[in-house]
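One chain comes next, on its own, written as structure tokens: the form predicted alone.
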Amino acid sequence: MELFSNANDFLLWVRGDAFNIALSIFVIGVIIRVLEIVLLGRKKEYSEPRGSEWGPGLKNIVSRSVADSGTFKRAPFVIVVGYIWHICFFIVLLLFVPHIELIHAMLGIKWPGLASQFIDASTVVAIAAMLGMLWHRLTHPVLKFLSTYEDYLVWLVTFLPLLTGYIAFHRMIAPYPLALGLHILSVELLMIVFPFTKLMHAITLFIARWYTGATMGRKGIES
């Protein structure tokens, strides 16, 4: 903490500073990674169309986020834990009251909230969930083997703003404005890595799944 005086000039500077840092590198960082995407192109399709592509493109997003039986029976842990992660990740994001009034700030939108037992509630269930998804990651010894330097950086940097903002929201460090410093910079953390790692998935998995469905479904197959 040499480079600031106090706990409250941390607290202004991760607010501040590095907050448009990191917002304007997950920005362009994002726009480049879709434009690699788009610009790509698609094959240019010769024959006449048996169907459309907006409604087979969207229900593909919608089947595809839903494990087949096959899958589940393959990696049932993986299935159940990773459901679990994802919705009380999504419930501490965009339910928190807090963090309900930064996006309106940012954005001029906002929606009720939850109370805050069931978000810290939800948010022990995701620290946990992510705990057991390393140990298994660690201990199966496939995934072990696959498993790259990305792969803990991923979840490092996803697993950390969870941890902080249990303990600010708890004030587990004194004082509270280092915690709360602390918690804002772990996520600006994720959003500076979020552009150049397999979180992008979170946005191109819509792309691939509507691609897919909608090229079914100009070809008249189901997808």
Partner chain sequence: MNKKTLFELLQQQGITRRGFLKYCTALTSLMALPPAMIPTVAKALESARRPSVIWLSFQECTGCTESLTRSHSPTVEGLIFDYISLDYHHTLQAASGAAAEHAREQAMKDNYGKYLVVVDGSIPLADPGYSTIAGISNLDMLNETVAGAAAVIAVGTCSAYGGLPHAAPNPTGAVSVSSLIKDKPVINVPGCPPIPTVITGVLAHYLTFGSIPELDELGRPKVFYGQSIHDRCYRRPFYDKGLFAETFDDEGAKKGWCLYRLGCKGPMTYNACATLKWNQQTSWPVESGHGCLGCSEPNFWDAGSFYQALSIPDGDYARAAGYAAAAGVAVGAAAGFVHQKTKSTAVAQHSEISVDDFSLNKD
Second form
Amino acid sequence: MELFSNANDFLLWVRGDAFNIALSIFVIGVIIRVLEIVLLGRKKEYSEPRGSEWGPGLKNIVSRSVADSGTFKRAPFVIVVGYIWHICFFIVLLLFVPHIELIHAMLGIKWPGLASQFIDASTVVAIAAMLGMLWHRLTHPVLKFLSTYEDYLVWLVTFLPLLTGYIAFHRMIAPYPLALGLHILSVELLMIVFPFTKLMHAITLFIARWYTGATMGRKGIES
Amino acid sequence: MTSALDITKGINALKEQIDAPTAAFFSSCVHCGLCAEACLFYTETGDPRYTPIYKVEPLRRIWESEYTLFGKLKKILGLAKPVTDEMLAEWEPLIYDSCTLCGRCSMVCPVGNDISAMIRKVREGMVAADHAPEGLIGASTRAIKIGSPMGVRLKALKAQIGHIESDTGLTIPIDVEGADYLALLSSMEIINFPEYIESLAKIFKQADVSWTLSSEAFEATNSGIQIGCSDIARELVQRVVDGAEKLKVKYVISPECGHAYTAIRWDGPNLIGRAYSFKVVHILELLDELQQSGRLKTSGSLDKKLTFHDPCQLVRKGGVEAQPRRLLEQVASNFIEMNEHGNMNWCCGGGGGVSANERADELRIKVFNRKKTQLQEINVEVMVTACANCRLVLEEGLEENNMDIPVIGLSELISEHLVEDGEKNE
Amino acid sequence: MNKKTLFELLQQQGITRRGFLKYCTALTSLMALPPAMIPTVAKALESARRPSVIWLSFQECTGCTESLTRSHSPTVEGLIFDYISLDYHHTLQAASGAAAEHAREQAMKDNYGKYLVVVDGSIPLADPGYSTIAGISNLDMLNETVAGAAAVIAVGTCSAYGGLPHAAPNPTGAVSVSSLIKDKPVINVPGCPPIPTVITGVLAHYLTFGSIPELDELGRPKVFYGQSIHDRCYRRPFYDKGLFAETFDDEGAKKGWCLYRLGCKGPMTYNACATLKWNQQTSWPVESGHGCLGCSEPNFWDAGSFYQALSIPDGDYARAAGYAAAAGVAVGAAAGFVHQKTKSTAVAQHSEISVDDFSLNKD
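Compare with the form predicted alone: the form predicted in complex with the partner chain:
What follows is the whole complex; the chain from before opens it.
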């Protein structure tokens, strides 16, 4: 840590300038990416619609969260672990009180948090799920074949905040400002990488699901 | 003589195809691999190259390098993977031989990506880059030059009509101006399943439907859609539109064919850039409507254990799912669904031009295993479907697997159970 | 020089041997030494000679001295402090002017190499004129005095880390002792002010062992600064259960729930407040209902609002996000326009394909 005279300076930097830099990159990047998508637009549709677009589009945003039974039987690991990971991740992200404080400070909204042992357990499960997904990606013929450096980068920058968060919570690195600083820094890394990678799916999947739901809805297809 | 089609045109065509949904789809894919599990070409071969999202890699590369700032930067820095002629040559079998555009992947993708729509887009690029398969080029050429992908001419249709009229005493109207309905046919029906024409005549007679065929626009199929060339597809759609408008019909009936329906019903108006002056209905929609309104009456039913094979283009691309089931309820007493049916049905393996692409025959027979497994699970005696192409592919696959299950068209089944004139008077 | 030992001095003050041993026991445990060491500590203290201490006060508020001297009743800690030979402390000593400076010089001369220097307050580097004593700049006085010292004890956050004078924008260019003194041991005893027991504990350690205690990476004695406030806080169970006070007078505050949401810096603060407490172990900030300010940590004045939770960034993130959003919309719209142009160009360049164009149809 040549850049910082002590861990507190480091924490001060990650909570100050570094956060502003990461937030700016995140906001600029996400807005650019979303505008790049929606401004491409769609061709005018001349065919006579059988159903509406908006309702089925919105419905598809929700219904795509549930896998069909056949796919579930064929790929239970991806679906089960995928669910576990996302649920645990959102529990940790949205229900840990220090995180709620951050959201409250930034967006002005808040809700009740969970006791630490639930957050702790969720973190452990999320970490285990991520390790499981990595193993799956490295061994499953399709995933091994499809995966590019980006998939592993995205895995890493998602994994680090969980790991550092766990370390900071359990104060496994001393002093604490270093542990907390590393956690916040790893989140900043995630924020910076987010707009340039498939982490964008967290936002664009709503657009993707809507378009597909709308296209199908227009034709009267249950999506 | 050099080809007018080349990689530059191919790349340009891919650029033309990218729209907001495409960009949203590529932005959202996390390589979860679930689309592979939805594709019979993967499930029956275990080859990861058949993963649907992998098949659209050429389009993804163009999207990234042309339609994202970050990708443009990568391109400037020389970090982008280009789309080359060699690449498209390598992808050609993935795009044409191992995809039936069945759209099952588009139903399964958890982020909602319509992958099969993107494969359809890649085909535009493949055509423009001269990487379409021989079988589909032949079909398209015949469709444009002769009027039918199978080379069926009006003369052949008239001969079939003659046979039917003399066998049954029914009248098959041709070029009747002012008729309500213009019925289209697929070449396969004319050549292989003329009983469809006979069924139409019987049903429409009973239901008192004013209908006609057109000598100028009898072919419903659209090879342009299958090969993935809007220019060719447009010309073929235009023929139908011209024929229908010339006869001033109110409706055009798409026959028992999957892609013909999506081509004329959904793609057609967009291809010609305007709405039609007539409505398009699938024959099953019309039969259902006739039955609902009491104009179509059936009696008795087929007691054999049977199942319905949903043609992909009808159910997943066309939105016709409830109609065949309502119709079957009337004429089949022992109807059973396959485990995955309706909009999750498995493709026969021959759609999307695959059955017209001889190069893919071996693979197509192999992946028929999916349907074979589905059938073995329920052990039926008869299969009903509503697409001549599905029917032919199913028959071939069943024969190949020594499975003695007859495949019949739903319209035909209905026509076999029409209430006779005598009964009607009761 | 006073030749009396500490024990003799204590006896003189009316402290019994029993009281002395009790103090030694407490001190031993305070210094995290095994109980077997109690006799050693007692023996060392009994025979310890008064060390000479020179106390330098630079940019400070005298709070640290107040902390040490504001004992309402005489304590053993107080007596330890009394026991040292405080040869120079310009706030406390009677002498003034040249006489005071003479006392310092004399002490340095008499105890060269053996005396302790205690510093409270930071040293201004921007302009020596910000703080001088007898016309001598703080920097000069520090260098001159430390030259013959055995060790330096930086008492209070200002001398340990720069403290309040160092807070942004740091107009005086204030720095800590340890940033200037590299050739002598420097023991940081931060806190604003530090706990009196900790100051005397450090002195006792030096008296007992003749060496400085083990220090952490911030130069603090590990025995006193080894654990965070959060880890030893009696309100910690509420943190773990997710029970927090959200205002200073809500139900949670009345029930004594965790003060994290009210900005408590306990999780990142290393000090002994939670165990040693203040004012004869009466209470300490968190017990009184206010979050820890983190006063014994470097840059605690600059670490954002005292009333803002530790997880909240302290930069002007709303402004950053605002600018970023504006930039994102501008660049995104421009990019969208460029992409539309790319597409319309591709559409314009489209030449209609006919079946005759296939190379297969040309042979």
